[in-house]
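Just the one chain here, laid out as structure tokens, in the form predicted alone.
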Amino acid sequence: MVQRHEQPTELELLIKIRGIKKFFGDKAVHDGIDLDIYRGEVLTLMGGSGTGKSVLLRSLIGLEHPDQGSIFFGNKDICVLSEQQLIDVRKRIAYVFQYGALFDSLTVKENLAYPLRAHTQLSEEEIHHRVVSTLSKVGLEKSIDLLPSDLSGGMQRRVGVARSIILEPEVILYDEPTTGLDPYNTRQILNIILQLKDHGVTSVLVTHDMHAIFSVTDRVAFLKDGKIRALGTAKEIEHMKDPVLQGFISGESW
């Protein structure tokens, strides 16, 4: 059973977003985004299609480059780092792609071992133990020798999460982690997010899944017209009087 945990009372600022602007042609996707992200919280980016949720998520790891503004992770502005400098950031901030983005020709074990071989000095024995341990966290240790094509969509998504956490990052970014999943795999993903939260991992989610938002998240940032129109705890967002926000939550209007 998924149950939302309480947000820690003492909050440590981990990521500071200031004045982010992003244009695609003449369209301003972000028009001055300010947002603080705290260590150990689950933060959800919510909004309609085209409001820049995934663009903001990708900007947190340098996959998108804002036209203006700063994103500070510790004392480093991600927006001005080179690709080489971003390697260190991406060891600490992991990205879970919507459909797992696994290497089709590699087994589950080899998919998880890949970042360990690229970014650590672990021996092959240590890599094997880390892979088995990480797969056990997502309930898939018995799938270690299978290919992605042997897995269901939900299992592929969980392997994608396992690969993202294998370097033990401080932050995990999830792009629509439960889209298209059956109830069982949805619960599995949500439980993984909460288990990681118990170990101090920060999670940032992009999702349209209202159940996911209100069952695991600590805070919600609602994006509209290039800005954060509403920001608050799940309970605060649920009870805000803003008609645009409530129309989106209810699905009655947008």
The other form holds:
Amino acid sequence: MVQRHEQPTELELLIKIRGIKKFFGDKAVHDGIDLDIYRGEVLTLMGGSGTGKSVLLRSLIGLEHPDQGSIFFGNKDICVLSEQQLIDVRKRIAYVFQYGALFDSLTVKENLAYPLRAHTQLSEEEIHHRVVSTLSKVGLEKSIDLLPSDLSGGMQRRVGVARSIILEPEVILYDEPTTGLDPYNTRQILNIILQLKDHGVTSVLVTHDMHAIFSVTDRVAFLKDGKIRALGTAKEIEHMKDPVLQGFISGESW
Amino acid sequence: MQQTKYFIFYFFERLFKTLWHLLNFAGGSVALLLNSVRAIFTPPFYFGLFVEQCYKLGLRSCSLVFITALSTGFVMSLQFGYGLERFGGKLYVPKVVGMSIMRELGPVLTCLMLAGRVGSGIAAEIGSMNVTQQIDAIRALGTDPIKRIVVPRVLAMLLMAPLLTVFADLVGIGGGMIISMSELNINPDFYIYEGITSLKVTDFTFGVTKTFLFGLLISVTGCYYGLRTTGGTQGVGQATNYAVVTSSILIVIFDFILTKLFWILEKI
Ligand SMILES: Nc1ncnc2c1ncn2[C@@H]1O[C@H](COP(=O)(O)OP(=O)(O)OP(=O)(O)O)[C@@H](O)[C@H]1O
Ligand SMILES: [Mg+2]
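So that was the form predicted alone. Now I'd like the form predicted in complex with the partner chain, please.
Complete assembly follows, chain above in first position.
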């Protein structure tokens, strides 16, 4: 199966989250979150259902706007950028949606070609080559002419991953990449995460599925009550004494 | 007593909710419209998507518009033919049918049909894209849903609603002629001659001008409800429902306002 990789040796701070607060109505989903994300690492956000993991991930590319706080990517604060200014950020940070979110009126090929057509000047031929080579990374080059509705859930998700990595982003955000997948598709996706890591790509994952993720992740952040309750390497987290955390990991409480 | 109180309370609660919904709709759809206008004039432009929507929303509606217009022409001709016969006014049929179709029935019935077919289609399609996160995906991939989704539909409707109305006018008047000929024994030469000499250009232009607004209402309303769809498949159904009802009501209301306005203009 997949192998654990070394921690990055020199740490370059890539994304700096400071004092994020987010309210839906009078319910505080985030109540002051601080978190650093380093270049080249795999960071997992963990926490019970409804603790705002997806909302945090969405905030990282400006799909959601926190009510307070800032998220620095380079020298830019993502929280204050307009949709127009966010385009540059979104070319460098990709988002993998939980169910793939493929455009169901377009074929697999056109789904993958979409970001290329939007952001590059490549010729049709070059686009075709890029699409085929990216699809082969997720093992789906045979499905190039199918529609999303012809694919299984796991395949849709892998196409979703392919569409997100085709522009070669620096950071990839995965919302529940393996939840509900069979072992084969799970391993495929974990392999992609590790391969990208070898190329220096940073990954942020959200998951409930700790046992799969612990094999690929460098660090884990545990969200509880709108705050980061525990943060550390996968090993550290496994051995932390916090009863709430251990209850969550063992599945006894959340 | 208790029950009356309850009903009064219920009534005001509904009223308040409806007003709130209306205010939200007015604000939201105007904002959407302004954003679309801005998007129309800033690159990149997606001409291909516009053509695709013209086909899907416009050309594919032709048969619906054809049937509606033809039956309208038939019915108007029958009603006026037998109605006016009582006063010996059968020969006015070409004038009356032509004028009522061009001024009123062509534009309004066509656009009400489009509100049903196109408005619901837009709301359902965008709504399901929304609940399956495809709209989020458009944004996450660094592209603009207003440009990709809203603008092509709005522009397509701005073009196709008037075109379909012209088509409906012709078909409706043609239908009137068929009935005049077969049922009322009006000579088709006379029908055409009467039509051409008694109708004014303004009868035609006022009718068609209205449909630019109707096309805008249908597309913007559909996009608005589609984009704010939440809550899975049930939400999609509700969005579709709201889109059709709201745009139909708006068409009827604005039809009255514009008709009044046009007559004022014409009298000057
Ligand atoms: N658009 C919204 N409007 C209102 N409430 C929202 C909205 N989006 C999220 N929430 C609320 O914010 C909370 C956090 O949502 P989020 O989707 O981030 O949870 P999560 O941690 O990803 O949970 P799960 O593991 O179930 O996916 C939830 O309680 C949800 O009800
Ligand atoms: Mg979630």
